[in-house]
Structures are given as structure tokens and as C-alpha cells.
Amino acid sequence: MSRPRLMIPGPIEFTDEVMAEMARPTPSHVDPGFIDIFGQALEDLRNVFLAGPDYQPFILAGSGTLAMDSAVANLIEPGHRALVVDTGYFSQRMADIVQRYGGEVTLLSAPPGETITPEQLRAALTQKTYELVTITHVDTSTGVLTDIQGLTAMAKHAGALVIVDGVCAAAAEELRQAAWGVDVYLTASQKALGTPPGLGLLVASPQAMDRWRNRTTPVGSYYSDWGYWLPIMKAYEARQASYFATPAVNLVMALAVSLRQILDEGMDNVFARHVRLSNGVKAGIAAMGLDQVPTDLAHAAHTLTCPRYPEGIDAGFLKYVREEGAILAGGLHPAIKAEYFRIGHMGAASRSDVLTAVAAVEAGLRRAGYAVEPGLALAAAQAELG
């Protein structure tokens, strides 16, 4: 039997072309060929986020948490107020980071599975003045999708900068950074961007860069300080060598390949493909009689699906799913961790990957003692996928 497909919400399965870059001999970080690759990756990242030409991309060696840290460290000063739109575990992590840098946090929290509407945010913004609003595009712990366009519009109207955590959304969920006014959009390499773990990525608006330049206190993090990284990014994009800390050379080369694959597909096509794959998975889950953590499909992510276990079934059934051909993830949100599991379907995920995952869940549930008609879920998924 072939190896099981990795269908968790990151890391994901990567294309052969991306993995080939990881196996190439590592060039110097100031090799002319690598300088050109890094510069092109910066330009392509801006285009994947649909940001303007005056938006500043950063590609850092680190995780998605580093990207979160970088955004907050550079834009928050002690005493600044931040409103954190809280839709799950990673929203709360953002709140922790803001507090670490001296920000005063107000949480606008939704129960697990619920979202925050633009109207709710507007009401919260009338209570205080905030320098910053943070939003999680898709919280990996709940599978909840937020209305980035609507929430950003409310925050900007109130005069706040907006940071969006797009770790489980970028290059999959619709995001138009310049048109929607998002000041910092951030992500990690191992999700829908389709590159192995190890890169934190963010793109900052001119307004965000102005806020950083006009700080009255030093940035609290040495490694995350844009003062060190901005000259490096500018140099590589101008196809010149520069150095602050050694970049993750092979990861940057792999990222450049993945970004080009994404742009060759076309962003509107990428967004539509993720909707189609998500609909297929969710149709299969519904056919098996399973509920989901998001309380309404209107705010359910297209990058992952979070089904609830049926009565009498727990995380032990995931070992059967693996034996049937798919590796899935257990629950993450502390309040409901034992109640659900997670299926990732983003990046290079294909129709066959989705059908493999649905079939594996169906077979795994039967082996765990849950009565489900053979082929029912697969037929429902196929009907959605066409």
C-alpha cells in the first residue's frame, strides 16, 4: 500500500517540483542565482496577496508564530490599545503576543464555532479608541472563517491599523490586501503556500510601515525588528546581496517555485478550487451524519473541515483512518479538544486527495463501530466535486 496522504491543516502535501528544490545543493545566500530567486519570491508574494506595488513583503526564517510576533512587535508600543477578534486558539495567541509587547488587549470573543460580524466589531470599536485590530482569517483550531473585508472596513473607519493572521488561509481563502485595506497580512510556508515548514511571511502596507517608522520606543524584539530586515528585503528585491541573518536558502528556493505555481494557476482560480474541494469534503461529512464545529457553513473555512465525532467515537478512530490511507489531525481548541477532528484540504490538495480522505474517514468510522453505509459519503463528495 502507498503511504497515507497527509491531510492535516499543515504541513500539507507538497508538489514534486517544490520538493526537488529542497534536494538541490544549497548555494550561498549571496550567490547571484539565489539573489534573483529571493527577489522574485518577494515580488510574487506581494502578487499572491494581491497587495499594491508599494506594499512591503518580508520573508523570514521562522514559523507562523514568528510572523505574528514580527507584525505585533513592530506596530505595538507600550500602552497602545489592541482589539483582538477572537475566534479560537490562535486569536488568543495573538492577544498574548500583544500583551508581551506592552499592549492593552480587549478580546472580542466568539464561542467556539461562532464568528464575529462586522456589526459586532463596529459596536466594540465605539467603546474605546484602538491603535490596532487583529483578526484571524481562519482559526486552525475551530475552522471558523472571518469576514476580512467587512471587519477590516470597520476597523479602518475607526482609525485602527489591521493585522490579519492568514496562516491557515493565505493562498487559499479570498484575500485582496490592497483593495480591502489590510495593513499586515501574515502566514507560514507550510500551509496553502505549499512549502515545507520554516518560513514566516508577511506583507505590510505603506500605512503600517509609516506607523513603524514613527515609533517613539524601540522595537522590543531584536530578531523581528523591521529595522534590520527592511534593508535586506529591499536589497534582494533590487537583485543585490545583503546580510542580517542567513536566510533559509533551500526553503526560499522552494517557496519561489510554489509561488510561481500559484500565480500560474491564477488567484481567482485558486480561491475557487479551494471552495470546490471544501464543498466536497463537507458534503461527505454531512452524508455520514456528522456535525461540524463551525455553526454555519457560511463561516466555515475552505482550507480545513472540523467534523465532530459521532456518539461513542473518539480520537482513537484516527488510527483506523491512517490505515485506510489518510493522516488527519485531532482537535486543538482547549474547550472542545476531545469533541472533533480536523481534515486539511489546501495548497496542492487535489480532487483525488479529498476523495481519499473522505473514503478513509468513512472506512475508519465503520471500523470504530459507527454505522455508515459504504460509499455513501464518497458519492456525496463526488457529486460536489463533479
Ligand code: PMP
Contents of the next structure:
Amino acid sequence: MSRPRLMIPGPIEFTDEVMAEMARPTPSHVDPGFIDIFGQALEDLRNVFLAGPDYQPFILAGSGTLAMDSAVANLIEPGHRALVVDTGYFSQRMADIVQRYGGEVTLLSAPPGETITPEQLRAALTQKTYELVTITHVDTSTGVLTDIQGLTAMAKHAGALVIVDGVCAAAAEELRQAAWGVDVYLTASQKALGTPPGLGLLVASPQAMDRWRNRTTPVGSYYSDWGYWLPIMKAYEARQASYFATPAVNLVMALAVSLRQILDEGMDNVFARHVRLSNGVKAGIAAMGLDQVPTDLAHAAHTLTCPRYPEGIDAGFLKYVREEGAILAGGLHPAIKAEYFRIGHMGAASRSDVLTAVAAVEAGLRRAGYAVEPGLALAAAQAELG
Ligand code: PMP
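What would you give as the form predicted together with this ligand, now that the form predicted on its own is on the page?
Time for the whole complex; same chain goes first.
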């Protein structure tokens, strides 16, 4: 019997080539073959983020939260001011991390489903000076996409460093790190990067590295301190052995395969495929008469879709959807948790995956007692998918 497709906003379905790396005998972390794989992965990560050759990649054993911790721990000093662009659950987490390292947080909050415009950020930045601005590219709790290019331009103009949480966006939503001036772009392995959970990844601009070098206080985290990790990353890229803490060897091998697959497709093609798949899902959802959490499709993510339950339906219907072939996620944002569900469609997701998800939602709704005409949603999705 075929298993249901995992279509939550991470972890996702991984390719067979990536999974094969997880089953290989684990080499030494200083094996010359592994050193070459790690070095190549660092170079490829820079290219996936469209960062410059002088940008510094870090690949760490840990999850996306560790990548957030690493960025903030190294760039915030006690008493620094940070403006957190708050579009949901994960922006709040960033605010908590900034506070943990002694930063003073000002939240610029959007109601659930709304975004923050560059103009709103510009106005907020005239009130005070900030050392740091943080932005969530796609907030996984609302499906809201932020305008990273526009927001970063405002923040840089005001003299702040910019950290972007790209956990639910990297390698799927358009992001040109060097051209747009993003100082730290960070993510986790289990989403569009297409590798099982367990790696936190970030790429830092030369300006971010300078800020870290010029710190006057020690980094408040031992494991996250770039003072330990920078020589390791530089050594692997120079194809030399080194050790600080054991890397997640098989995950790095799997990541290297996934990064190659992404770069072989080409970043512009990857961005365009995510837009196409997203349009297909969103058209199918609309055809069933369901609203979505983002208040305007212009700021809706292309990595996930957040449909609102129709009248009389709740999270109980997700078990029918699973039986019909797709594992989806419930709500996450505390203020609206019970009102919506989430469909992930990122990474190696294909046309047939999203059609499976739309068909499973349609059948699941019918089984839960919501009248929806068979085939209507699929036709709408197919019209978008071409
Ligand atoms: N930021 C965003 C936008 C996320 O979606 C997530 C995970 N869902 C995280 C941060 C945290 O990542 P992790 O669960 O891998 O620690």
C-alpha cells in the first residue's frame, strides 16, 4: 500500500538520492572524501542563497532554532536595540532570543494574516536607532510572505544589520542575499533545502562578520560562538581537516546531494516552480470556497497554504485527508490556531504532489460533511499548473 505524502510545512518528502546518503556507512568527519563533500556543501549553500564569494556560510548540527540562536548570539550585545518585524509565531521566537542575549526589543507587529510594508518599517525606524532588524521571510504560522528586498533596503538605509529567518522560505522563495543586502539569511535542513531535520544553516555578510569581530563583550553562548565555528568552516572550505564539535556527517552528505539537485534545477527555475505549485494549490482551495489566513494573495507564501476551515469543519477532518493520501498540519498561531490548517508544498514537491493534496482535501471535506462538488478543485488547480 502506498503511504500518504508528507505535506506539512516541514519536514517534507525528501528525494531518494538524499535518503540514500542517510543510509551510507558514516565516514570519519576528517575523512578526505567527507572534507570535500562538506567544503562543496558550503560553496553550494552560498550559491543557493545568491550570496557573494566574501559571504561566510555556517552549517551546524541543530535545528532552525539553533540557526536563529547563532545569528543573534553573535550579533547582539547587551543593551543593543533590535526591531523585530513580527508577522507571527516565529517572529516572536526571534524576539525572545534577542532578549535572552540582552538586546532591547521593539516589536513592529502585524495582525495574523497581515504583513509589514517597507513604508511601515521606514516610519518605525525614524522613532529610534536600532543595531539590528529581524524579519521572518515566511512565517510558518500564518503563511505570510514579507517583502525582504523592500524591508532590507529600509533597514540598511537606517544603518541596522538585517537578520532574515528563511526557515520556511530558503531555496523556494526568491532571495538574492548579496543583491538585496541581507546580512544573515538562515534556515534549517528539513524544509525546502530538502534534507532530513538536524542542520541549522546560515550565511553571513562581510558586514555581519565585522560586527561580530568588533564585539566588546563575549558571545553569551558556548556552542553558537562563531569564534569556534569560523575556523572550522574555513578549514572545510579549504579542504583541510579540523574539529570543534562533531558534524552531523550523514546529514551533511545528504545536504550536499540536495544542494546539487537545487543548483542543477537553477535558482530562477526553483523560485518559479514554487510560485506555480502554490498558485495551483491556492486555486484549488479557493474553488472549494475556503478562505486563507493571508489577507491578500500578494503577501501569501509560495511554500505553504493556510486555508481556513469552512463552517462546521475543524481539525478532526485532517484524519480523513490523511486516509485520502496527504498528511497536513493544523494551525499554529495561538490567536487563530483552531481556525485553519496548513499544506506544505516546498522542496522537491511536484505537480502530482500538489494535485494529491488538493484531491485529498476535497475528499476529506466531503467525508467530514462539507458539500463540495467532486473534481471542481482539481480542475481549478490543474488550470493553474498547466
Ligand atoms: N522559523 C520558522 C519560520 C520556522 O518555520 C521554524 C520551524 N517551523 C523555525 C524558525 C524553527 O525551526 P526548527 O523547528 O527547525 O527549530
